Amino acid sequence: MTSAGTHIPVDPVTAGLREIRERLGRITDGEVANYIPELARADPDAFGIAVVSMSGHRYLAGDTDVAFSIQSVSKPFVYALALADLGLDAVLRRVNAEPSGEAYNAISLEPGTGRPANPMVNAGAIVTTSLIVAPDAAARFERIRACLSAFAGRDLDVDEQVYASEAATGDRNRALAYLMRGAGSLVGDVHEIVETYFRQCSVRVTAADLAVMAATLANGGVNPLTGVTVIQEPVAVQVLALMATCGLYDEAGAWLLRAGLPAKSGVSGGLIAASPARLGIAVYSPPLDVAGNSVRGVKALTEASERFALHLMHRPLQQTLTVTDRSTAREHPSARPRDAAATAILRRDGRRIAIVSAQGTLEFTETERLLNEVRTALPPAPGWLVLDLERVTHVAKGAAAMLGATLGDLVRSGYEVAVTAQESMAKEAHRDGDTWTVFAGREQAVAWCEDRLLAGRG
């Protein structure tokens, strides 16, 4: 931690969201859904975006508290519900899993069964809705809500006025529905079903609650906030699956190409993310292209997937345990030989000299871990911080990057670093006008943290 009045440096990933966030939202172009009444309420200059780890940890840039109507970005999640209650041959049996190259109100169901083409279209995600086991409408619509709750790791609420304003204007789904019983894939009262699918899109969300949701499912099933096991991996997987394929409608295939990521839109401008194992991304920002898709969304995530290296045919490295130590000189001092004076100092302030060690690969999740662990060990500044990569293999791109701002920051704000590191790996973080020091080996990098300490002292 800093003390009262320093300067508290941005981490890495946050800055970066600030940094695309601030360069996408001078963008003008798409407009606001006017379809539905009071989504063209909605303000075009709003712009969020946010990110949750698999440790839980939020970064937040922009408008990421400003609720809004979850819309279609609740199909993957009502999928979910299903998915668990029926298993996928049954779900499979009534919605497709096919993506449509349609828009996602379009008329495309299979000919002979009726079948919608996949869940993530309007026509498939009546029918999943409809799946959904309750004893009545009511009952349904409150499982769906308390599933929707569970992913956000919070009490969900219903926005009324958008859902009066849904069910005046929801004739297409309406017919969508009957054609859907006429051809056998609907089974239901469709005035109950079509008006809990409504109510289903009108679900009060901020960005930040849907980067928890992306989250839970990048996380197989697990909310990393609370701690709660939501869904099934199984079922995680399955939906991951399907808004890689079908997430975007008929844009899915140039967005898994370029950013290479499971997504969902929605015509309020929600646009989620999940990159398995590492995070849950989300952004607001209701201006949509022709495709219902939010243009800075789509522009942020692709950013974001480039720049923390997320798209999904990315080479992972295996995982090992990556801080290995986190101690203080006080704890573990250099052998180098002092003075009694020099001794009694060093043993009173030597927790003023942090020591973390890593090891393994360094990419975005291995980063950020030790990354927090980093400036938990963090003495109050001015301090000094020993980063012991010694037995650090690997440092991807934008894991250098992270670590490169992490420490210059920490530098601006006070702290000595002293890094420690395998020549190819210090060249890889180390770049041109960084003030932080490079040393062989740990032994080195304490004994300058404790000289440095002790000149202070005088």
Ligand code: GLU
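Superpose the two forms; the largest set of C-alphas matching within 1.5 Å is the rigid core. Positions refer to the first chain, counted from 1. Quick caveat: nothing in here was measured; it's all calculated off a predicted structure. What changes on going to the form predicted in complex with the named molecule:
Once both forms are fitted on their rigid core, the CA atom of residue 22 lies less than 2 Å apart between these two forms. Positional change of residue 295 between these two forms stays under 2 Å at the C-alpha, relative to the superposed core. After superposing the rigid core, the C-alpha of residue 140 moves by less than 2 Å between these two forms.
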Second form
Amino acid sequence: MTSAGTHIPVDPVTAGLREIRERLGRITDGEVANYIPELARADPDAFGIAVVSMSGHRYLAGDTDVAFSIQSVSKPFVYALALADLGLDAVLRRVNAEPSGEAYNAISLEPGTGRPANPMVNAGAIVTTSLIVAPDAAARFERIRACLSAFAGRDLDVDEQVYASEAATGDRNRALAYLMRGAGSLVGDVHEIVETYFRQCSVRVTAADLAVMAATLANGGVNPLTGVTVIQEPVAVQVLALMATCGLYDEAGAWLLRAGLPAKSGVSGGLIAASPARLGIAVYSPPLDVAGNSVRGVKALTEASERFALHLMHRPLQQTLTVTDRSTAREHPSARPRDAAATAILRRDGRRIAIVSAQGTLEFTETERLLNEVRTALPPAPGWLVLDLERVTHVAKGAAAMLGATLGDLVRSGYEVAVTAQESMAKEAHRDGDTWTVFAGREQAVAWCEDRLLAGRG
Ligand code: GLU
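Now show me the form predicted in complex with the named molecule; what you just gave was the form predicted on its own.
Entire complex below, previous chain first.
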């Protein structure tokens, strides 16, 4: 216990990150990459873990402000830019999306076409870079730099020493590029494309930056720090899917099994993972395992995933929908004044107007439950339904479609349907030609059904 005025206890996320870092900091396995000479200068003891939540809150432990070159962690973000430029089908024609099960620098090309296996290995990333729409190489790189910066929420620059070092020793990547151009899968000036790719890999970031970048993907493409929409939500979904299957080179399968998160590593020791709608997390620790992934990074993110229960395949918490009322207009009539004859009819037939009220959010499971409640509540046709969703705060796209389809079916089966909902939600569910009616409030909806019932009695 801390008494008031002493100190505020550390939050559980920071405490968790610190504990993981403390323990895993003792690991001395792995080798700092040295095939790019400049990378060999990295401090093997540097170790930082950063988390950014969907509200834009940062949680930091250790060396989260040490700058390093982004390397392959750039690949998913540049892939996002290519998807935004060309769309998934056009991009897939040029770069496949199958885990290669091979090393990052492997010649993973489709026999015949030379199409690279996926955009997370070097061959695929080089083609992806070439796809970014721009009038020339300088403009192409500027678009890439600006895109990475928007993901990070600050202006990023290039580590010129790393760039020069990689350019001086990057023959394997040049060879890959020439092979692909020979096979017809890479189009353009090989020298320019590979140099742009090297510059992209040399963009300077910190673990704190990478956490923001990952959080932006987790947040459907909206940077939680700046509020800027960096990419559209469907693109974020596609990028995360690719990171889930191909993000960790030849360790991708075991990674998804254990940590259960879309992720991407790079040879400078950076590693990111995204937990959709929850957080982005990044580690910096340069020593790598034989697959080229940060040794401490893989362990730290696996542990963080377990500690905060982030595995994608976890059964999510549901139960956010509460049906607050299932009754009829007989028990809950409107307050509209009626003469004695009308009141008598409504007292007798009011149960032909079913009322279902709910609150919470509607995704697949909640909508499925709500629609079952509606079915149970309905009187035999012809009849009326008041579906009172005024306190439903959010409706997912698929859920709106389910709802809209069911209400349409009810109308065709002889029911009159009155819905109350917040405006955005009503718009989402309502399609042109739908014959169910949206009301401002439950009282008006019930009164309308009563009027219709009485008119029918004429
Ligand atoms: N620039 C590095 C290369 O192309 C990136 C490799 C990586 O981070 O996996 O070799």
